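This document opens with one chain alone, in structure tokens, the form predicted alone.
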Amino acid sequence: MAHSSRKDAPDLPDFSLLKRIARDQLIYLLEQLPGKKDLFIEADLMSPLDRIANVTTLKEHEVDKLYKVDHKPIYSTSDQLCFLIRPRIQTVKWIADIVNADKAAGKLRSYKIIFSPQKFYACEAVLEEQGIYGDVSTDEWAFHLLPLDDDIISLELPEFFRDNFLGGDQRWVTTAGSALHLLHSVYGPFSKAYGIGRCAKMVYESWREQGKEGEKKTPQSEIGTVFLVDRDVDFVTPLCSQVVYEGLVDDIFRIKCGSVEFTPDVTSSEKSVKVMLNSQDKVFGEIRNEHFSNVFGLLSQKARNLQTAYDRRRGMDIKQMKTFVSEELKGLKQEHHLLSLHIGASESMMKRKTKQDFQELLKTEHSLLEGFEIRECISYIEEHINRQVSMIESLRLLCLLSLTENGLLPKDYRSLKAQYLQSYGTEHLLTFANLRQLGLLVEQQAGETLTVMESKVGKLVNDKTVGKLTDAFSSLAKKSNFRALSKRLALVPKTMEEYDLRTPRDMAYIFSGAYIPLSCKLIEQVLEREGWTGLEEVTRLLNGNEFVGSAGGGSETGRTTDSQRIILVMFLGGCSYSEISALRFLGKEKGYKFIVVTTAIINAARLLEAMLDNYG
């Protein structure tokens, strides 16, 4: 399929916009307070902010001492104090009991809390409570969208997927619906919207509300397509072995706000190292998509090419090196020292990654994929809790066995929950039953029995009714139907012939040609077919939540305008970086450039890390 790929895609948008708009809110906000003052920052903001605004820049606008919040007694010796915070309740505790201290040691300062990246009426009440509402000043920095590259755009809210999916908690949804307002306001109007999933519906009216709120402005379209997905319409993806780079780097190393720290083995050196990991960086904008078996091949081809660009020195005229000095070496001296970083990091990468156990693990997994020798892949899952490998990798496990078998067999779930509670210890029972209520890690018997049920009152009762009880019903006992889905949408390609991963034929490379990620593969098709029309059996396994939508502009029909082949996807509670690979392949084949907007960049550990009961 490697010779249709079309070469006309067109640019992409500039977004370094949003981090000017986030800088210069902040500046204004920092300014409020005049004066010296010394900032207290939330712990998970401060790689964000690091992008937006670097310590001169605070330090210009009169901030004296940077310190991060801990939740400790406070030794500031500042009159004015500010908070950068979460809109969470024990930080705003925290804050009360630093005036309250204050208070009672006779001690007068000026109080600023700066919410980010809204305020929570619960958190005003908080201050009510303890008694301090009068004594601070409150305000918010609608820091919603922060550009990790050209073609990524992150909310940084990791907590929205607990929040949104397990806890029911809806407060995020004004937040993601503000972020795709402001994405309209600067880069649309949108021509169309598509979604698929409960929250991505609300996410999308919340965005309409605010739209009708706001000014009728119109600028240049630069963007064509919505797309919101929902997490929870494809678990399955994100919980498989990343085998492309930018994937294999995030899982071993874990990339933490579009950087990576490179640890010593790495480097090659005493230190660790850390790498801003995006376009700008030649190597590994070469590499980042790749299947990892072709990654060697390619940073050899590189040290070559630099090799040569490097004697090119040999016979040169001083003014030719003068040239040469001044315009090339810096570049190729930075180009040489990142070469060294990845081809460090994939020496590291492959010494865990192609051991014995990583061939086997990888097999396991393509076999629960394509439902095959499935008694095989329960042994060796008891195997690998047995062995405490590692408790997170054998959840992982566990929850891909239930989803792509829709559910394990009553005796097969209570014998490996009751092994994986001896190897890990029995706090996990509250972990099994949060991944039971996601539907992650279900016994069988219940579903089926709803299943059945759905189908007999079906008969009696009119559609509408029944689209009301088949919603109760599926948040009672979430079905994966992933084999169903995976026959309807080809998702997994018949292994008849080789997979050429060097010249990929569709998105299933990125998980070495077993499988296209069901996300993807769903965007594509709706695209293709302009709606949901074709799709209705694929809506109803999904548990329906479809929608299309008008997006408040631009042309419907008619030409295709660079603009329209721009489609902006929203990942609501995080997305992989292999699916971002998948979706920069599609890109490609079609002509279209993807941009990925999501609460947060996720991968199987950190999914599985949001349920266990002592998360955050």
Given for the second form:
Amino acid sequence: MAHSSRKDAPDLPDFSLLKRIARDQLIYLLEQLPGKKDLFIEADLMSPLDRIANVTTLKEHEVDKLYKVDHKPIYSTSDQLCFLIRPRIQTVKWIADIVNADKAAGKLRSYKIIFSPQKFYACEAVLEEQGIYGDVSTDEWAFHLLPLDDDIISLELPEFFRDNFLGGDQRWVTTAGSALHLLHSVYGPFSKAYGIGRCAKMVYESWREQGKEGEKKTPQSEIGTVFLVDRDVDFVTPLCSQVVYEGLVDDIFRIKCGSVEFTPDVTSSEKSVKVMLNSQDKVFGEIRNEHFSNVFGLLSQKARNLQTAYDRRRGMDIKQMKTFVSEELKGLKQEHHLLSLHIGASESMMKRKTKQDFQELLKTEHSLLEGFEIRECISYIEEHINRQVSMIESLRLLCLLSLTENGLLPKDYRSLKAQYLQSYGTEHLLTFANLRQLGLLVEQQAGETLTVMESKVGKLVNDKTVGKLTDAFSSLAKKSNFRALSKRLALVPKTMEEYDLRTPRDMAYIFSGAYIPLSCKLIEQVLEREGWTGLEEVTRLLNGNEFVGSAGGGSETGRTTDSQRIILVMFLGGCSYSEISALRFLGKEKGYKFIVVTTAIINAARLLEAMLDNYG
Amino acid sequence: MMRSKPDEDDYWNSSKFRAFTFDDDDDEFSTLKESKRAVNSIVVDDDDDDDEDDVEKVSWSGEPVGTFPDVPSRSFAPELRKPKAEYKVSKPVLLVNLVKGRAYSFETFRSLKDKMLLLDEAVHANDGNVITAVLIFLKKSLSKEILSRELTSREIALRHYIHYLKEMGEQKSLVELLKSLGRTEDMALLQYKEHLNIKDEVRKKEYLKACIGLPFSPEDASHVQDHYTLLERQIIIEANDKQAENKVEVFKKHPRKASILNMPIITTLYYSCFYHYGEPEGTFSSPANIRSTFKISEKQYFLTVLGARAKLKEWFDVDRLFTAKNWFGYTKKKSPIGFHRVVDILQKNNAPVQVLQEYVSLVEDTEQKISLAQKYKCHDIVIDTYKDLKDRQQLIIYQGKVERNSPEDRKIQDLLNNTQIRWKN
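Now show the form predicted together with its partner chain, given that the preceding structure was the form predicted alone.
Everything in the complex follows now, all chains and molecules, and the chain you saw is the first one.
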């Protein structure tokens, strides 16, 4: 970014260690079942596994054949079966069917289930119920953390979001606590912990409890501060259209486990190409955090530089040429290849976005964020629905409308819902029920004066009663209070004055200067204030649950070592690439380095797809 | 990395496991230690000695470590009576030990009071896995009525239980539970959801019919009614159209790509506008019938008809759509949606310029009109509008964009040569 940034930002810790730990443990577990065996891998564990171990590694440990878990009958002839799965009841039931079928056929084999990242009691109860408890050995592969890049670590648990926030099931709390514990023991001790959200608080406590033993020797700390945040603290940000390169690529092509498949229209060949997107890709590294409007310029600049580099060959003699070929050509060719891919991707994205009237869509989003011309926005959304444009996009806009307006007026809610069901299918009744439960899409309650009433009543009665009342009110409808928060934290610039996207002045650049992401703004504020002091009104609007904790790193509060400026942000329920870009920007501004730990990388589509019931 | 707490390892590999995993407890720990050493060699320090300590800790003899003042103390099992601050291990592990532990501690939780205290402790420990473990125990040892009664006032545990039943696919138990909790709307939705698993359309239709009487909110009840009616109609339409496929012109010319079964209402309307346009309102497949049955808004109806007829390039139908509403002999075109949208839809269906320009000219906003006209090369509109605006400069600029000696080029030239016009620039 062509922006003056602090040069003294500290270096990031080396997270490749986490991969080694996970790989070594997997090898150990495989060795627990000596001899040749077939390995069945849960579909969504395949990519993460691929990032840390290859087929050769598995073969070296006597894995004969590899299968994907597909919940169908199996055709393995091996006398040892190993299942590497997520702790899901459906998968365990499938395994139980296999074992019982073998029993019925008089087939003798040994079975091992490796649960990753941990076992659940409910899964073992299924083994017991199915009468195979004892016939199957079980183990845990505590593969909690997959580094996706120098500064991104993922738990690769997309179901965390739905289980925790929609289902109210806290099964992953300990998992997240263990992940943090691992980071703390390898890269800590951390000296400060901040957080907000109900789940964040529980994860913090779980981690602190797990850390109670063996917290004495402190190696050189590499991470100073942790910040935990629940996804439901800020739903607006991940629901906005992404316009920063990396986020846009994710919205359009879907980045999976740090890798993207570019379709033929990008590669301008017949084949799709899988590309790893991370800081190793120098071209990507330069454009990933850029607003899309800058990307073409940067890419053509790079193309010119490349041309110049190639051109240098012209005046060379044989010896120089030889050096050039052996030392530079390969790098240039590699860059050439990457450059053409990213140019192709940019073109393709541009085409798709033009086709769907992206400008008008963004205008509507910005109006919603600003609270401006809401009637026009509603009729835009209505038309979107009427024309049966993408089901998820319509849902996204409806949720943004509800979140920014603190719910829809009853007559709007009914009419939009009815039209939505007509356009996309009545079964979305279930989707609407889920969205209401989560507070993403709600109807304003008759007399939206609840808050006022609440605070008035609060003055009259004692705290306990207020608590009860608040619970009663919040169960009626979770309010997002976006408008009030936006005002307090100045998230939306007052006037849409010229915003130079090439030299951004704040994190709002990730949304074309229209909105500073709430999640990132909170982090900025808390770091600046070293706590929540002065943010009381903000936390009240966010339904509380903020905390500050010592993090077991001793009492050196005034330490000014580099590690103090390395900040680990843990998103519980997922974060978007745009948020990561915003934090990278903030880091550059303030001389911090952020490490993002997330339960999964999300975007609007993934977040909303998790709300659909017909998807399982 | 292996879990660093042998207590938990102990749970997971408790005596019941050892027949197939480890020979005995000592072995278990030594193996674990080995693995741990292997894995940790890269990482941390002298954990090894801790293991023995930790084993001791399981007997609850440790000194207080840290404080968590927000945890209330309970008078319960002796282990639990101590304030939390005195536990050497985390609450979940304690519970897990109680749940699965060495002495089958579950057996000791016989009275309802003990069971509920156990549940409350589990909830207090925040670990969903443990909460569910206790709930599975309670499910086996309490009657449904009692369990449901006790869960009424325990929202967190209740949500875990519902989630567990969902994951287990125990639909019947779930329905009963929600019913006994008085959460009838949730129950209705849950039952409605079952239709997704029914493949056969006739059975699905019957199922939906049965759903109509469920206690939905009034609003949802009418949606479910619509769903049933829709599928009922679709089955009839599908049967008829299958017959028509090789006989009727429109089907032969535009073969159906998929069956209409289970499609949304609007897709069905589009289909009927495509294949059954002009049919009298009396037939189930006519657009008019679908429109009135499902109370489709004028705007929605209009958009769908427009899309379908444009797709078929039936420009006459399109034209009629805009004039049909004029009762007083006007020929002026009217539209419930902006004409720029109309243009957009027509253009996406590859309408010819002659058709497009008619609608571009109806766009109210002049600037928008010019930009659309330029985009779709409706030269006459651009030229006439600039002429009306007396904007000579723009006209000259536009002349540069059109082909030399084309009719539009000559038209512009004529205008520019016309001395009667009083240009503003």
